[in-house]
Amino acid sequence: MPGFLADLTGSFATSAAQNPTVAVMEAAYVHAGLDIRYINCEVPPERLGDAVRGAIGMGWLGFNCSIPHKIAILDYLDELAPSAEIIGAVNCVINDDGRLTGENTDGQGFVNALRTILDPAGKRFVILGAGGAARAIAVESALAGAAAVEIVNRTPSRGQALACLVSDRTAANAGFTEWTGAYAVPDGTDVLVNATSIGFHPSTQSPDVDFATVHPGIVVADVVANPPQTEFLQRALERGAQPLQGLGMLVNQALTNARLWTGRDLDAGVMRRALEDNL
(Lines of atoms letter the chains of each structure in order from A and count residues from 1; the text may use other names and numbers.)
(Lines give C-alpha, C1' and ligand atoms only; values in the text may rest on other atoms or scores of the structure.)
Protein backbone atom coordinates (compact mmCIF):
# COMPACT_ATOMS: atom_id res chain seq x y z
CA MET A 1 0.00 0.00 0.00
CA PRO A 2 1.52 3.37 -0.95
CA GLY A 3 2.31 6.12 1.52
CA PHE A 4 0.59 9.47 1.15
CA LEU A 5 1.71 13.06 1.73
CA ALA A 6 0.00 16.33 0.91
CA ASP A 7 0.32 20.08 0.80
CA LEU A 8 -2.62 21.51 2.76
CA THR A 9 -3.06 24.86 1.08
CA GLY A 10 -5.59 27.62 1.64
CA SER A 11 -8.79 27.99 -0.31
CA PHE A 12 -7.07 30.42 -2.70
CA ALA A 13 -4.38 27.87 -3.61
CA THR A 14 -3.32 26.91 -7.09
CA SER A 15 -4.39 23.55 -8.48
CA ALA A 16 -2.15 20.51 -8.17
CA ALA A 17 -1.17 20.86 -11.81
CA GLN A 18 0.05 24.41 -11.13
CA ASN A 19 1.82 23.66 -7.85
CA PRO A 20 5.53 23.00 -8.59
CA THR A 21 6.01 21.36 -5.18
CA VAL A 22 3.86 18.44 -6.31
CA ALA A 23 6.05 17.86 -9.36
CA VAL A 24 9.23 18.20 -7.33
CA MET A 25 8.23 15.73 -4.63
CA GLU A 26 6.69 13.16 -6.95
CA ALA A 27 9.71 13.20 -9.28
CA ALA A 28 12.04 12.58 -6.35
CA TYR A 29 9.95 9.70 -4.96
CA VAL A 30 9.72 8.01 -8.37
CA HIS A 31 13.47 8.36 -8.85
CA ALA A 32 14.10 6.81 -5.41
CA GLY A 33 11.73 3.93 -6.09
CA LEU A 34 9.49 4.90 -3.17
CA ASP A 35 5.80 4.06 -3.35
CA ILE A 36 4.69 7.47 -2.10
CA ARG A 37 2.28 10.00 -3.56
CA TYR A 38 2.32 13.74 -2.87
CA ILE A 39 -0.89 15.63 -3.65
CA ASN A 40 -2.22 19.17 -3.37
CA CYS A 41 -5.31 19.62 -1.15
CA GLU A 42 -7.25 22.86 -0.95
CA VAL A 43 -8.41 23.21 2.65
CA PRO A 44 -10.39 26.28 3.73
CA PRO A 45 -9.45 27.55 7.20
CA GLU A 46 -12.69 26.38 8.83
CA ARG A 47 -12.04 22.76 7.70
CA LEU A 48 -8.42 22.47 8.81
CA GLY A 49 -9.29 20.28 11.79
CA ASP A 50 -11.23 17.90 9.56
CA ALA A 51 -8.26 17.66 7.18
CA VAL A 52 -5.84 16.88 10.02
CA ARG A 53 -8.11 14.18 11.46
CA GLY A 54 -8.50 12.73 7.97
CA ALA A 55 -4.72 12.61 7.48
CA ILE A 56 -4.37 10.68 10.75
CA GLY A 57 -7.27 8.37 9.96
CA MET A 58 -5.88 7.52 6.52
CA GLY A 59 -2.39 6.94 7.89
CA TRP A 60 -0.62 9.63 5.90
CA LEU A 61 3.11 9.99 6.53
CA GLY A 62 2.60 13.70 7.04
CA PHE A 63 1.85 16.91 5.18
CA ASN A 64 3.00 20.42 4.39
CA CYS A 65 1.05 23.52 5.44
CA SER A 66 0.90 26.65 3.33
CA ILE A 67 -0.53 30.06 4.16
CA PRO A 68 -2.96 30.57 5.92
CA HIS A 69 -2.51 27.37 7.95
CA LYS A 70 1.06 27.74 9.26
CA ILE A 71 -0.03 29.15 12.62
CA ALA A 72 -3.53 27.66 12.92
CA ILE A 73 -2.05 24.15 12.60
CA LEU A 74 -0.36 24.57 16.00
CA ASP A 75 -3.68 23.81 17.72
CA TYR A 76 -3.68 20.28 16.28
CA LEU A 77 -0.09 19.21 17.02
CA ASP A 78 1.30 17.10 19.85
CA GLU A 79 4.85 18.41 19.68
CA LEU A 80 6.96 21.14 18.10
CA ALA A 81 10.57 20.92 16.97
CA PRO A 82 12.74 23.48 18.85
CA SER A 83 13.14 25.92 15.96
CA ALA A 84 9.45 25.70 15.04
CA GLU A 85 8.58 26.55 18.64
CA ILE A 86 10.73 29.69 18.46
CA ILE A 87 9.43 30.71 15.03
CA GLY A 88 5.83 30.09 16.08
CA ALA A 89 4.78 28.60 12.76
CA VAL A 90 4.86 25.19 11.08
CA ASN A 91 5.04 24.21 7.43
CA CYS A 92 5.84 20.49 7.79
CA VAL A 93 4.00 17.92 9.94
CA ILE A 94 5.18 14.35 10.61
CA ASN A 95 2.62 11.72 11.52
CA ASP A 96 4.01 9.00 13.82
CA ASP A 97 1.09 6.62 14.36
CA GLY A 98 -1.26 9.47 15.14
CA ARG A 99 1.22 11.63 17.04
CA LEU A 100 1.86 14.84 15.09
CA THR A 101 5.14 16.75 15.25
CA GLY A 102 5.49 20.18 13.66
CA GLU A 103 8.64 21.43 11.95
CA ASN A 104 9.45 24.65 10.13
CA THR A 105 11.70 23.81 7.18
CA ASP A 106 11.52 27.21 5.44
CA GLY A 107 14.54 28.57 7.29
CA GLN A 108 16.32 25.21 7.27
CA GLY A 109 16.05 25.14 3.50
CA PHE A 110 17.65 28.58 3.31
CA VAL A 111 20.50 27.73 5.69
CA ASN A 112 21.28 24.46 3.91
CA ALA A 113 21.36 26.25 0.56
CA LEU A 114 23.60 28.96 2.03
CA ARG A 115 26.02 26.36 3.37
CA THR A 116 26.83 25.31 -0.20
CA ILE A 117 28.70 28.59 -0.57
CA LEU A 118 29.19 30.02 2.95
CA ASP A 119 29.21 28.83 6.57
CA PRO A 120 26.72 31.04 8.44
CA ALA A 121 28.60 30.69 11.74
CA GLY A 122 30.01 34.02 12.89
CA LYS A 123 28.56 35.94 9.94
CA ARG A 124 26.57 39.17 9.92
CA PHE A 125 23.15 39.01 8.24
CA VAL A 126 20.82 41.70 6.96
CA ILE A 127 17.28 40.48 6.26
CA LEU A 128 14.84 42.58 4.26
CA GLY A 129 11.29 42.01 5.50
CA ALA A 130 9.68 40.71 8.68
CA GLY A 131 7.04 38.28 7.40
CA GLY A 132 6.95 34.49 7.65
CA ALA A 133 9.95 33.82 5.42
CA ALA A 134 12.04 36.48 7.20
CA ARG A 135 11.05 35.07 10.59
CA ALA A 136 12.12 31.52 9.66
CA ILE A 137 15.36 32.64 8.01
CA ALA A 138 16.32 34.95 10.89
CA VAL A 139 15.77 32.29 13.55
CA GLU A 140 17.45 29.44 11.66
CA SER A 141 20.43 31.61 10.69
CA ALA A 142 20.84 32.62 14.34
CA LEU A 143 20.59 29.00 15.49
CA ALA A 144 23.22 28.12 12.87
CA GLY A 145 25.65 30.48 14.59
CA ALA A 146 25.15 33.85 12.93
CA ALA A 147 26.86 36.55 14.97
CA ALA A 148 24.37 39.30 14.16
CA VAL A 149 21.01 39.63 12.41
CA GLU A 150 19.66 43.02 11.33
CA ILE A 151 15.96 43.16 10.42
CA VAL A 152 14.98 45.84 7.90
CA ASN A 153 11.25 46.49 7.56
CA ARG A 154 8.84 49.30 6.72
CA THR A 155 6.52 48.53 9.64
CA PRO A 156 8.50 49.19 12.84
CA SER A 157 6.32 47.08 15.14
CA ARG A 158 6.80 43.91 13.08
CA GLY A 159 10.49 44.47 12.53
CA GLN A 160 11.20 45.24 16.17
CA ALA A 161 9.19 42.20 17.30
CA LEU A 162 11.26 39.89 15.09
CA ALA A 163 14.54 41.45 16.24
CA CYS A 164 13.49 40.99 19.87
CA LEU A 165 12.54 37.37 19.21
CA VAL A 166 15.98 36.61 17.76
CA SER A 167 17.76 38.41 20.60
CA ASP A 168 15.68 36.76 23.32
CA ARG A 169 15.64 33.20 21.98
CA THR A 170 19.05 32.77 20.32
CA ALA A 171 22.67 33.69 20.95
CA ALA A 172 22.83 36.13 18.02
CA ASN A 173 22.79 39.90 18.42
CA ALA A 174 19.77 41.31 16.61
CA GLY A 175 18.72 44.81 15.68
CA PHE A 176 16.09 46.64 13.68
CA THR A 177 16.30 49.34 11.01
CA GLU A 178 13.21 51.06 9.66
CA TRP A 179 13.12 50.79 5.87
CA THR A 180 12.69 54.30 4.50
CA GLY A 181 14.04 55.01 1.05
CA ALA A 182 16.89 53.10 -0.55
CA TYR A 183 18.50 50.93 2.13
CA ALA A 184 22.27 51.34 2.51
CA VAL A 185 23.89 47.99 3.30
CA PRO A 186 26.23 48.42 6.30
CA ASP A 187 29.95 47.74 5.97
CA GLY A 188 30.83 44.32 7.32
CA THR A 189 27.62 42.65 6.15
CA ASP A 190 28.30 39.08 5.00
CA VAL A 191 24.81 38.03 3.85
CA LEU A 192 21.99 40.20 2.48
CA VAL A 193 18.61 38.46 2.10
CA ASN A 194 15.50 39.61 0.30
CA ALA A 195 12.82 37.82 2.36
CA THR A 196 9.96 39.77 0.75
CA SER A 197 7.86 38.83 -2.28
CA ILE A 198 9.14 41.81 -4.28
CA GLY A 199 10.31 40.61 -7.69
CA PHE A 200 8.05 37.55 -7.94
CA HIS A 201 6.93 36.84 -11.53
CA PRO A 202 5.52 38.68 -13.43
CA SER A 203 6.96 41.64 -11.51
CA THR A 204 10.43 42.83 -12.45
CA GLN A 205 10.82 45.09 -9.44
CA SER A 206 13.69 44.94 -6.98
CA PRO A 207 13.68 45.76 -3.26
CA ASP A 208 14.67 49.37 -2.63
CA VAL A 209 18.37 48.97 -1.89
CA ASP A 210 21.27 51.32 -2.58
CA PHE A 211 23.29 48.91 -4.72
CA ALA A 212 26.30 51.21 -4.54
CA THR A 213 26.67 49.91 -0.95
CA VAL A 214 26.66 46.23 -2.04
CA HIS A 215 30.34 45.34 -1.90
CA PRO A 216 32.12 42.59 -3.88
CA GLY A 217 32.14 39.20 -2.19
CA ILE A 218 28.96 39.64 -0.13
CA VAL A 219 26.40 36.84 -0.49
CA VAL A 220 23.08 38.22 -1.73
CA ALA A 221 20.13 35.82 -1.46
CA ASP A 222 16.56 36.02 -2.69
CA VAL A 223 13.64 33.89 -1.48
CA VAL A 224 11.86 34.56 -4.78
CA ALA A 225 12.29 31.47 -6.96
CA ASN A 226 10.37 32.60 -10.05
CA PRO A 227 12.25 33.95 -11.90
CA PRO A 228 15.39 32.22 -10.60
CA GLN A 229 17.62 35.20 -11.45
CA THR A 230 15.64 38.14 -10.13
CA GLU A 231 16.40 41.79 -10.83
CA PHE A 232 17.65 42.01 -7.21
CA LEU A 233 20.18 39.22 -7.76
CA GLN A 234 21.23 40.53 -11.16
CA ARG A 235 21.97 44.02 -9.85
CA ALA A 236 23.88 42.56 -6.91
CA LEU A 237 25.88 40.34 -9.28
CA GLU A 238 26.86 43.40 -11.29
CA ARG A 239 28.35 44.80 -8.07
CA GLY A 240 30.50 41.68 -7.60
CA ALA A 241 28.24 39.97 -5.06
CA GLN A 242 27.73 36.21 -4.93
CA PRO A 243 24.07 35.47 -5.71
CA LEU A 244 22.03 32.71 -4.02
CA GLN A 245 18.85 31.91 -5.91
CA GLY A 246 15.54 31.06 -4.27
CA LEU A 247 15.53 27.74 -6.16
CA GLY A 248 18.18 26.42 -3.79
CA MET A 249 16.07 27.26 -0.76
CA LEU A 250 13.03 25.46 -2.21
CA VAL A 251 15.00 22.36 -3.17
CA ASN A 252 16.69 22.12 0.22
CA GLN A 253 13.36 22.66 1.96
CA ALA A 254 11.88 19.79 -0.05
CA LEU A 255 14.89 17.59 0.76
CA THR A 256 14.45 18.29 4.48
CA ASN A 257 10.71 17.57 4.32
CA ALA A 258 11.31 14.24 2.58
CA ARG A 259 13.99 13.25 5.09
CA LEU A 260 11.65 13.96 8.00
CA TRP A 261 8.86 11.88 6.44
CA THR A 262 10.86 8.94 5.04
CA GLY A 263 14.27 8.92 6.70
CA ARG A 264 15.80 8.98 3.20
CA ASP A 265 18.03 11.51 1.46
CA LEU A 266 16.51 12.03 -1.98
CA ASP A 267 18.22 13.31 -5.14
CA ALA A 268 18.58 17.10 -5.11
CA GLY A 269 19.40 17.18 -8.83
CA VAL A 270 16.14 15.44 -9.73
CA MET A 271 14.23 17.90 -7.55
CA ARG A 272 15.90 20.96 -9.05
CA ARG A 273 15.28 19.84 -12.63
CA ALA A 274 11.61 19.17 -11.85
CA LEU A 275 11.30 22.60 -10.24
CA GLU A 276 12.95 24.37 -13.18
CA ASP A 277 10.67 22.52 -15.62
CA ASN A 278 7.57 23.69 -13.72
CA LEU A 279 8.40 27.36 -13.26
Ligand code: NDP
Second form
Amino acid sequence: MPGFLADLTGSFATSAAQNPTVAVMEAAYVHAGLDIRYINCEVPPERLGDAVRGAIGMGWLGFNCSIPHKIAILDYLDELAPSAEIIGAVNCVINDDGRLTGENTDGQGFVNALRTILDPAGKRFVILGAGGAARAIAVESALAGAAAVEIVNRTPSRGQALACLVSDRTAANAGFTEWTGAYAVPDGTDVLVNATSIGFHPSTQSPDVDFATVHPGIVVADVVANPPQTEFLQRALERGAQPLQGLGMLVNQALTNARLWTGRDLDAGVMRRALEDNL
Ligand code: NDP
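Complement to the form predicted alone: the form predicted in complex with this ligand:
Once more the chain from above appears, this time first in line as the rest of the complex follows.
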Protein backbone atom coordinates (compact mmCIF):
# COMPACT_ATOMS: atom_id res chain seq x y z
CA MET A 1 0.00 0.00 0.00
CA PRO A 2 1.73 3.26 -1.08
CA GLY A 3 2.21 5.99 1.53
CA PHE A 4 0.73 9.47 1.11
CA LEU A 5 4.12 10.72 -0.04
CA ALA A 6 6.63 9.14 -2.40
CA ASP A 7 9.77 7.68 -0.82
CA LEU A 8 12.60 10.20 -0.89
CA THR A 9 16.21 10.11 -2.01
CA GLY A 10 18.42 13.02 -2.99
CA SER A 11 21.67 14.88 -2.84
CA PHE A 12 23.11 17.12 -0.12
CA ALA A 13 25.17 19.70 -2.00
CA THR A 14 26.49 23.15 -1.14
CA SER A 15 25.30 24.66 -4.39
CA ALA A 16 21.89 24.48 -5.98
CA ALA A 17 23.62 24.36 -9.38
CA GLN A 18 21.99 22.02 -11.89
CA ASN A 19 22.72 18.44 -10.87
CA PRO A 20 22.19 16.00 -13.75
CA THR A 21 21.80 13.14 -11.24
CA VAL A 22 18.28 14.44 -10.44
CA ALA A 23 17.15 13.81 -14.03
CA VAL A 24 19.01 10.49 -14.18
CA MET A 25 17.46 9.07 -11.00
CA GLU A 26 13.97 10.38 -11.60
CA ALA A 27 13.88 8.97 -15.15
CA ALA A 28 15.01 5.57 -13.87
CA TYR A 29 12.46 5.54 -11.00
CA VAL A 30 9.61 6.43 -13.36
CA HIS A 31 10.73 3.79 -15.87
CA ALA A 32 10.80 1.14 -13.09
CA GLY A 33 7.34 2.21 -11.83
CA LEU A 34 8.79 3.18 -8.43
CA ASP A 35 7.08 5.87 -6.35
CA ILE A 36 10.39 7.48 -5.36
CA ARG A 37 11.67 11.03 -5.83
CA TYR A 38 15.26 12.37 -5.99
CA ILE A 39 15.76 15.97 -4.95
CA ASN A 40 18.82 18.22 -4.84
CA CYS A 41 19.10 20.02 -1.47
CA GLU A 42 21.36 23.01 -0.86
CA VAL A 43 22.93 22.24 2.53
CA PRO A 44 25.55 24.63 3.94
CA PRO A 45 28.37 22.91 5.88
CA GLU A 46 27.11 24.11 9.29
CA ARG A 47 23.65 22.62 8.58
CA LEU A 48 24.75 19.12 7.58
CA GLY A 49 23.73 17.60 10.95
CA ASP A 50 20.26 19.19 10.68
CA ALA A 51 19.89 17.86 7.12
CA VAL A 52 20.88 14.33 8.21
CA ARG A 53 18.39 14.38 11.12
CA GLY A 54 15.75 15.71 8.72
CA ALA A 55 16.36 12.86 6.29
CA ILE A 56 16.06 10.31 9.11
CA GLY A 57 12.93 12.04 10.44
CA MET A 58 11.28 11.96 7.02
CA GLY A 59 12.32 8.36 6.40
CA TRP A 60 14.46 9.02 3.33
CA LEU A 61 15.82 5.82 1.76
CA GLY A 62 19.21 7.52 1.52
CA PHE A 63 21.11 10.35 -0.09
CA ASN A 64 24.25 11.35 -1.98
CA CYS A 65 26.79 13.86 -0.67
CA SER A 66 29.02 16.10 -2.74
CA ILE A 67 32.12 18.09 -1.71
CA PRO A 68 32.67 19.18 1.14
CA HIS A 69 30.05 16.92 2.72
CA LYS A 70 31.79 13.74 1.48
CA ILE A 71 34.18 13.84 4.44
CA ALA A 72 32.11 15.79 7.02
CA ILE A 73 29.31 13.20 6.74
CA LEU A 74 31.57 10.59 8.39
CA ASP A 75 30.71 12.14 11.80
CA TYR A 76 27.02 11.24 11.38
CA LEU A 77 27.28 7.61 10.23
CA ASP A 78 26.79 4.39 12.20
CA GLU A 79 28.74 2.20 9.80
CA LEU A 80 31.13 2.45 6.85
CA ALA A 81 31.45 0.03 3.94
CA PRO A 82 35.02 -1.36 3.74
CA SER A 83 36.13 0.65 0.69
CA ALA A 84 34.60 3.88 2.05
CA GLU A 85 36.56 3.33 5.26
CA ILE A 86 39.83 3.05 3.30
CA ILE A 87 39.03 5.98 0.98
CA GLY A 88 37.93 8.11 3.94
CA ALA A 89 35.04 9.70 2.06
CA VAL A 90 31.40 8.84 1.44
CA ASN A 91 29.21 9.88 -1.47
CA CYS A 92 26.22 7.61 -0.77
CA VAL A 93 24.37 7.06 2.51
CA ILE A 94 21.79 4.33 3.10
CA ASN A 95 19.16 4.86 5.79
CA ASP A 96 17.95 1.65 7.43
CA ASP A 97 15.30 2.88 9.86
CA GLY A 98 17.60 5.54 11.32
CA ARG A 99 20.81 3.51 11.07
CA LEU A 100 23.09 5.17 8.48
CA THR A 101 25.68 3.32 6.41
CA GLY A 102 28.18 5.17 4.20
CA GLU A 103 29.44 3.87 0.88
CA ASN A 104 31.78 5.35 -1.71
CA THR A 105 30.27 4.50 -5.08
CA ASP A 106 32.54 6.78 -7.19
CA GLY A 107 35.22 4.10 -7.43
CA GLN A 108 32.67 1.29 -7.73
CA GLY A 109 31.08 3.15 -10.65
CA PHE A 110 34.47 3.34 -12.35
CA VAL A 111 35.30 -0.34 -11.80
CA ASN A 112 31.86 -1.51 -12.93
CA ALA A 113 32.13 0.63 -16.09
CA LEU A 114 35.64 -0.77 -16.69
CA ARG A 115 34.41 -4.35 -16.28
CA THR A 116 32.26 -3.87 -19.42
CA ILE A 117 35.51 -3.93 -21.44
CA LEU A 118 38.24 -5.35 -19.15
CA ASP A 119 38.61 -7.41 -15.97
CA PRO A 120 40.75 -5.27 -13.60
CA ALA A 121 42.24 -8.35 -11.86
CA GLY A 122 46.00 -8.61 -12.41
CA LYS A 123 46.15 -5.40 -14.50
CA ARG A 124 48.59 -2.50 -14.25
CA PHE A 125 46.95 0.91 -13.72
CA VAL A 126 48.33 4.43 -14.14
CA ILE A 127 46.16 7.12 -12.53
CA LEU A 128 46.69 10.81 -13.33
CA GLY A 129 45.66 12.88 -10.29
CA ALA A 130 45.43 12.29 -6.55
CA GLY A 131 42.21 14.10 -5.56
CA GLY A 132 38.90 12.60 -4.44
CA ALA A 133 38.10 10.85 -7.73
CA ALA A 134 41.63 9.42 -8.05
CA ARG A 135 41.53 8.17 -4.45
CA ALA A 136 38.23 6.34 -4.98
CA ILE A 137 39.38 4.84 -8.31
CA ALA A 138 42.81 3.79 -7.01
CA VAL A 139 41.43 2.05 -3.91
CA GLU A 140 38.52 0.36 -5.68
CA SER A 141 40.72 -0.83 -8.59
CA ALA A 142 43.22 -2.25 -6.09
CA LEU A 143 40.43 -4.00 -4.17
CA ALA A 144 39.20 -5.42 -7.49
CA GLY A 145 42.58 -7.14 -7.88
CA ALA A 146 44.75 -4.65 -9.81
CA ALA A 147 48.36 -5.86 -9.71
CA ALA A 148 49.89 -2.36 -9.70
CA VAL A 149 48.67 1.21 -9.31
CA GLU A 150 50.97 4.10 -10.25
CA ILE A 151 49.83 7.54 -9.07
CA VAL A 152 51.01 10.48 -11.20
CA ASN A 153 50.40 13.88 -9.65
CA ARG A 154 51.57 17.50 -9.89
CA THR A 155 51.71 17.96 -6.09
CA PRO A 156 54.06 15.28 -4.70
CA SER A 157 52.70 15.22 -1.12
CA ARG A 158 49.17 14.37 -2.29
CA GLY A 159 50.38 11.77 -4.78
CA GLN A 160 52.71 10.09 -2.28
CA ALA A 161 49.97 9.97 0.35
CA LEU A 162 47.63 8.18 -2.06
CA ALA A 163 50.31 5.70 -3.18
CA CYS A 164 51.06 4.92 0.50
CA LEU A 165 47.36 4.44 1.24
CA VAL A 166 46.99 1.94 -1.62
CA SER A 167 50.09 -0.04 -0.71
CA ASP A 168 49.28 -0.05 3.03
CA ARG A 169 45.61 -0.99 2.75
CA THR A 170 45.39 -3.21 -0.34
CA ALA A 171 47.35 -6.05 -1.97
CA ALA A 172 48.32 -3.96 -5.02
CA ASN A 173 51.84 -2.63 -5.57
CA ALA A 174 51.58 1.15 -5.56
CA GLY A 175 54.06 3.78 -6.67
CA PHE A 176 54.24 7.52 -7.23
CA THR A 177 55.62 9.62 -10.10
CA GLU A 178 55.81 13.40 -9.92
CA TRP A 179 54.10 14.95 -12.96
CA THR A 180 56.56 17.47 -14.34
CA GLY A 181 56.02 17.45 -18.11
CA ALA A 182 54.58 15.28 -20.88
CA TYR A 183 54.07 11.98 -19.03
CA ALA A 184 55.49 8.90 -20.76
CA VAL A 185 53.16 5.95 -20.16
CA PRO A 186 55.28 2.95 -19.00
CA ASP A 187 55.36 -0.18 -21.19
CA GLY A 188 53.04 -2.84 -19.80
CA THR A 189 50.36 -0.38 -18.65
CA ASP A 190 46.88 -1.87 -19.14
CA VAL A 191 44.71 1.04 -17.95
CA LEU A 192 45.48 4.78 -18.04
CA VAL A 193 42.99 7.01 -16.20
CA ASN A 194 42.61 10.78 -16.24
CA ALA A 195 41.30 11.38 -12.71
CA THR A 196 41.99 15.13 -12.81
CA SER A 197 39.47 17.81 -13.73
CA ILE A 198 41.52 18.77 -16.84
CA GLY A 199 39.26 18.80 -19.90
CA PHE A 200 36.01 19.58 -18.05
CA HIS A 201 33.62 21.72 -20.15
CA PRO A 202 34.19 24.43 -21.40
CA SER A 203 37.92 23.55 -21.40
CA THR A 204 39.13 21.49 -24.34
CA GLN A 205 42.56 20.78 -22.80
CA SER A 206 44.08 17.34 -22.43
CA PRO A 207 46.27 16.19 -19.52
CA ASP A 208 49.96 16.48 -20.49
CA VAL A 209 50.72 12.96 -21.73
CA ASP A 210 53.20 11.83 -24.39
CA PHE A 211 50.63 10.16 -26.65
CA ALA A 212 53.40 8.43 -28.63
CA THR A 213 53.73 6.16 -25.54
CA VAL A 214 50.00 5.24 -25.53
CA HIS A 215 50.07 1.78 -27.10
CA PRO A 216 47.21 0.31 -29.18
CA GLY A 217 44.79 -1.80 -27.17
CA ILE A 218 45.31 -0.28 -23.71
CA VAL A 219 42.23 1.09 -21.98
CA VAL A 220 42.24 4.87 -21.60
CA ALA A 221 39.57 6.20 -19.24
CA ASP A 222 38.47 9.71 -18.34
CA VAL A 223 36.54 10.76 -15.22
CA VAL A 224 35.42 13.91 -17.00
CA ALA A 225 31.84 13.25 -18.15
CA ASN A 226 31.20 16.58 -19.88
CA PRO A 227 32.04 16.49 -22.74
CA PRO A 228 31.66 12.69 -23.02
CA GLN A 229 34.40 12.43 -25.66
CA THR A 230 37.22 14.54 -24.21
CA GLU A 231 40.34 15.62 -26.11
CA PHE A 232 42.28 13.10 -23.96
CA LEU A 233 40.05 10.21 -25.08
CA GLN A 234 40.07 11.39 -28.68
CA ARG A 235 43.87 11.50 -28.85
CA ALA A 236 44.12 8.09 -27.17
CA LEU A 237 41.58 6.68 -29.64
CA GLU A 238 43.72 7.97 -32.52
CA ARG A 239 46.60 5.91 -31.04
CA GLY A 240 44.44 2.75 -31.12
CA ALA A 241 43.55 2.72 -27.40
CA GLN A 242 40.11 1.62 -26.10
CA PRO A 243 38.39 4.72 -24.69
CA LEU A 244 36.16 4.60 -21.58
CA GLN A 245 34.05 7.71 -21.08
CA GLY A 246 33.34 9.36 -17.70
CA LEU A 247 29.65 9.06 -18.56
CA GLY A 248 29.85 5.29 -17.96
CA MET A 249 31.33 5.85 -14.49
CA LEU A 250 28.56 8.28 -13.62
CA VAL A 251 25.80 5.93 -14.84
CA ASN A 252 27.29 2.94 -13.00
CA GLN A 253 27.62 4.98 -9.84
CA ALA A 254 23.93 5.98 -10.07
CA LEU A 255 22.97 2.33 -10.71
CA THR A 256 24.86 1.26 -7.58
CA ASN A 257 23.29 4.04 -5.48
CA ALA A 258 19.81 3.00 -6.63
CA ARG A 259 20.52 -0.67 -5.86
CA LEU A 260 21.70 0.24 -2.35
CA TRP A 261 18.59 2.37 -1.68
CA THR A 262 15.89 0.28 -3.38
CA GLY A 263 17.32 -3.23 -3.77
CA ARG A 264 16.46 -2.97 -7.48
CA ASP A 265 18.58 -2.93 -10.64
CA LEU A 266 17.31 0.07 -12.61
CA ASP A 267 17.68 0.55 -16.37
CA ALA A 268 21.18 1.73 -17.32
CA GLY A 269 20.06 2.77 -20.81
CA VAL A 270 17.33 5.04 -19.42
CA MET A 271 19.87 6.59 -17.05
CA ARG A 272 22.45 7.16 -19.77
CA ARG A 273 19.93 8.84 -22.09
CA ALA A 274 18.72 11.11 -19.26
CA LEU A 275 22.32 12.02 -18.49
CA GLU A 276 23.15 12.80 -22.13
CA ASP A 277 20.03 14.98 -22.37
CA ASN A 278 20.98 16.92 -19.22
CA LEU A 279 24.70 17.62 -19.64
P1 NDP B 1 40.04 17.27 -6.72
O2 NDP B 1 40.07 18.77 -6.68
O3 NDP B 1 39.93 16.52 -5.44
O4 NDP B 1 41.40 16.76 -7.43
C5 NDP B 1 41.81 17.29 -8.65
C6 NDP B 1 43.08 16.59 -9.13
O7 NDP B 1 43.41 17.10 -10.42
C8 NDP B 1 44.31 16.82 -8.24
O9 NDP B 1 45.11 15.67 -8.24
C10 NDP B 1 45.03 17.97 -8.96
O11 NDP B 1 46.42 17.96 -8.76
C12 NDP B 1 44.74 17.60 -10.40
N13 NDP B 1 44.81 18.76 -11.29
C14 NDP B 1 43.86 19.74 -11.45
N15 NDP B 1 44.28 20.64 -12.37
C16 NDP B 1 45.50 20.22 -12.80
C17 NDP B 1 46.43 20.71 -13.75
N18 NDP B 1 46.20 21.83 -14.46
N19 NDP B 1 47.58 20.01 -13.96
C20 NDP B 1 47.84 18.87 -13.26
N21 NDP B 1 46.99 18.36 -12.34
C22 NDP B 1 45.84 19.03 -12.11
O23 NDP B 1 38.87 16.89 -7.72
P24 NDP B 1 38.05 15.51 -7.80
O25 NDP B 1 39.01 14.39 -7.69
O26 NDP B 1 36.92 15.55 -6.85
O27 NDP B 1 37.41 15.59 -9.26
C28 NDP B 1 38.22 15.41 -10.41
C29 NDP B 1 37.30 15.25 -11.62
O30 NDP B 1 36.58 14.03 -11.49
C31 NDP B 1 36.25 16.37 -11.79
O32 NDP B 1 36.23 16.73 -13.15
C33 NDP B 1 34.95 15.66 -11.43
O34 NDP B 1 33.86 16.20 -12.12
C35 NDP B 1 35.24 14.24 -11.88
N36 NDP B 1 34.40 13.22 -11.27
C37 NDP B 1 33.72 12.39 -12.10
C38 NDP B 1 32.93 11.38 -11.60
C39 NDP B 1 32.18 10.49 -12.56
O40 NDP B 1 31.36 9.68 -12.10
N41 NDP B 1 32.44 10.55 -13.86
C42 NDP B 1 32.79 11.16 -10.15
C43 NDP B 1 33.60 12.07 -9.34
C44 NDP B 1 34.36 13.07 -9.90
P45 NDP B 1 47.10 18.62 -7.45
O46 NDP B 1 46.97 17.61 -6.35
O47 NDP B 1 48.49 18.86 -7.89
O48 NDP B 1 46.33 19.90 -7.18
